[in-house]
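Consider the single chain below, provided in structure tokens and representing the form predicted alone.
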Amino acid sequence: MTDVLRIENLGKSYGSKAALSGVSFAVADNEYVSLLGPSGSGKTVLLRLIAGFELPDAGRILFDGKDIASVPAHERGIGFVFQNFALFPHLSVYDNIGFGLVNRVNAPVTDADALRSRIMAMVELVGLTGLEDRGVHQISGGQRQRVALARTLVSQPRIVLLDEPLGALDANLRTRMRGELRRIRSQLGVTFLHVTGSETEALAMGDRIVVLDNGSVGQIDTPDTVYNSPVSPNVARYLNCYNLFSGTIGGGTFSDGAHSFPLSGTPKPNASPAYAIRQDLITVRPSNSPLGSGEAGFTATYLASEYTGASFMYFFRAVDGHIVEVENHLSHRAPQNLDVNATYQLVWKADDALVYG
């Protein structure tokens, strides 16, 4: 497969603060890729970078093998989509998604049938036939998410930039614009870089996932590799669905100061000694259940409940303090009664924690 972006050692500056350091990574041509971060980890400048609203500092970008460092982002023929949409309110849908078109410095379409054949086709593809003629302050908000995927996409660029583009949707409209992004990029074929927040978003659009973490790759792989396997306790903690602790190894375990737990394996190298198990692979059973082989675990005290629809989401607190979430996925088991304020055994599979150290 061709890569159509590469990034090499990208940095960023401001100030005496670094936004991007050694960033290093390629997407391949029609390819769907998620980037995944944390709020300041880097994830919106790295788009800008590409797009060439600013200039790194240090590394290179590559598009079609060529370094376009020195390409104004009007002449690179990469798409941008805002979180915020950026139409314009005094525009019908149809003159916003042929706005680009008209207006750009190259090729401008200047012939009004095939404008309008590249239009209506775009307006197709993307569910808005009937509607085309109507301001975009009378449509709903994801109604003019796909009119501002449409103004990108009628330029035809080989690659699209999406920065947060369903962060504005309500919830239940987000979950449908996720399936209706992949389905207009497969139709089409061109790649599509998504920036998110969510790591439920990031795993279900990509078909790689890119985990900025402070301003680094953190880690580049799968969605089902990145979830079941992270390479580090800072991946794990931005998929929000493990349970972390910081301690020691030594002597076949791992040791928080409260709890020891065997170790499984060998751990993953990490500067930073931690060991984390996924909510939803621990169980919540009697306080006085003893651990069987190959178990860990330790008793905490039940807190309250958070009922999510396919799942209830348990939070304890161990004698430390610490707060362990637990996810009980309803079509695994069967709700529990628990009583607050009272003590349970958590436990997991050994085999089942990752360790780093």
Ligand code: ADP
Given for the second form:
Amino acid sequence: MTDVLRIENLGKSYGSKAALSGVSFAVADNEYVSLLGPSGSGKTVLLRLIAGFELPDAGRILFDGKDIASVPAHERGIGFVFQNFALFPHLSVYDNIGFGLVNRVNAPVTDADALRSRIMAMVELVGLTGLEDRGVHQISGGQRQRVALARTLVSQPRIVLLDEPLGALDANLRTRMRGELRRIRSQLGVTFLHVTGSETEALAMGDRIVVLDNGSVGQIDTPDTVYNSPVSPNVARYLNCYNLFSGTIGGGTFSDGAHSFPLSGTPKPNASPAYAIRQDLITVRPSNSPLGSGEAGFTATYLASEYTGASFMYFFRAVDGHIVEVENHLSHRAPQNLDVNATYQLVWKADDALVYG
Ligand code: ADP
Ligand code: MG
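Please show me the structure of the same protein in the form predicted in complex with the named molecule, now that we have looked at it in the form predicted alone.
Let's see the whole complex now, leading with the same chain.
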């Protein structure tokens, strides 16, 4: 696979505050890359630099191996889909999709038949057949998002940057559009760099995930590797499925002051020690049940549960006030009857924990 986009040591500051520093990664031709990070981690700034809406303070952006520093935004061959997908309110679906082709500076499409066939191919691809003559105020939010996507794809960009493209949709539609986006991308064979603040979206969509952590790259890996082996406590935190403890390491144990857990294996290098156990790898037992060999755990007070459809989330409070979340997948285990304010033993295999330090 060849790299269509290569980011080298990119930096950008506003005043004295660095929004991005030392960001490097490459995106292969025909790849779907998710860019995951919490709010303020620099995701939008990064896309704006790649698109050419702003200039970096440091580093280079290579497109097909060529530095594009001096190429203006509209000549980069890069498409951009914004979160709020502002469409032209007075134009039809058809005219919104065709607008860029007709009005661009370089090689506008003037032949009516050629224009029509390109627009209609896009209308079909994004599933809007029959709606092309509607005004954009006469279609649903999900359909407007498809128009925004079609409007970008119709100019045949080599790479499409999507900034939280599903953020404005309701949860149902968001899930459906995930599948649609993947289908559309693979049908066109175009490269997508998809920014999201949602870990489930990043894991579901990307061939690979780039995790942004405070303006730097925290991890670049396949969804499977990021999910199972986050390289730092911060990456684990952004995945929203780990219980994290900070403390000290010594004598073969990790201790957070209130609890200690036996260590197995060598900690992943990190500035400060931390211990992470995935929410779905914890089991809940009666408070007096002893820990078996190879197990770690502690007692905690049951507070509440939340039903998510496929699982129950149980919330516990440890003696030091730390809130611990346990996920019970209903496909693995029937829901448990837990008494609020009662004490339980939370147990996991020491081998399943990730230790940093
Ligand atoms: P997100 O990951 O939520 O998209 P952004 O990339 O928008 O985050 O922002 C990253 C950081 O850069 C934030 O601290 C933000 O306040 C700052 N920032 C972004 N754009 C500007 C700007 N034009 N002027 C000053 N600060 C900015
Ligand atoms: Mg943003």
